[in-house]
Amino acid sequence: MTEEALFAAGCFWGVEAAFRRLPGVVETAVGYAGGTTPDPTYEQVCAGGTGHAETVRVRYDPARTSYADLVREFFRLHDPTQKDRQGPDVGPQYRSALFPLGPEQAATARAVRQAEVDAGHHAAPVATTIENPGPFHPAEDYHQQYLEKRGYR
């Protein structure tokens, strides 16, 4: 039996590739969460008006890894101090966000985020939000495992 988690940490290509390598992760998909436009396209999300963030859906085996472990890895995969951007990608579609799927994940997301703040791992305030994901909309097929399809490992 697997569980599911949603993470937004900038451009979804590299984030997906990083999560795919983690022990216990059995499947990933890129898509869009946290917005209001039904069935958004990549072009609509990139334009910034849908409210969605580029998001990675992670299916994992809870006997091999925990949601808390995945959230801790999320904080290591990107710069959680950047608001509405990651590197050269700018806009709310590239925000740092945790999208918990239920109250248990929400409590864990809050606790791990606070532990990051309390530990002082970051030189600036943590900008990661914890949001209601709304429906997850898978991205177009050509975005799935994009870096792997192009030979990056």
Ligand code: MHO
Second form
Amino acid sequence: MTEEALFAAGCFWGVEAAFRRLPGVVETAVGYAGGTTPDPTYEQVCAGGTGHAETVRVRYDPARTSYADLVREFFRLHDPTQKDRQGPDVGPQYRSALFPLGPEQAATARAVRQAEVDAGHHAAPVATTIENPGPFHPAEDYHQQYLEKRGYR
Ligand code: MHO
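How about the form predicted together with S-oxymethionine, since we already have the form predicted alone?
Next comes the full complex, and the chain you just saw is listed first.
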């Protein structure tokens, strides 16, 4: 049995590549979550008005990792103090967001985010939001495993 989790941490190409390297992650896909427009396209999400964030769907083996572990990794693999941007990519579609699937993940998301704040190693406030994901829309095929297909490891 595997479980699913959704993470938004900037451009989904690099975020997907980072999650694929983690032990216990058995499958990933990139897409759009947290927005309102039905069936958004990449161009629509890029334009910034759909409410969606570029999101990675992670399928994992709970015998080998946990949602809490993945959330801790999420905080390591991007800068959660950047609000509505990540590095060179600016706009709400690049926001730092956790999209818990159910009350158990929601409680874990809140607890791990609080631990991140309490650890005090960020110079600026943690901007990560915890949001209702709404439906996850898989992105266009050419965005799936984008960096891996180009030889990035
Ligand atoms: N900076 C990248 C963002 C792509 S990522 C899929 C670009 O200019 O295409 O958002």
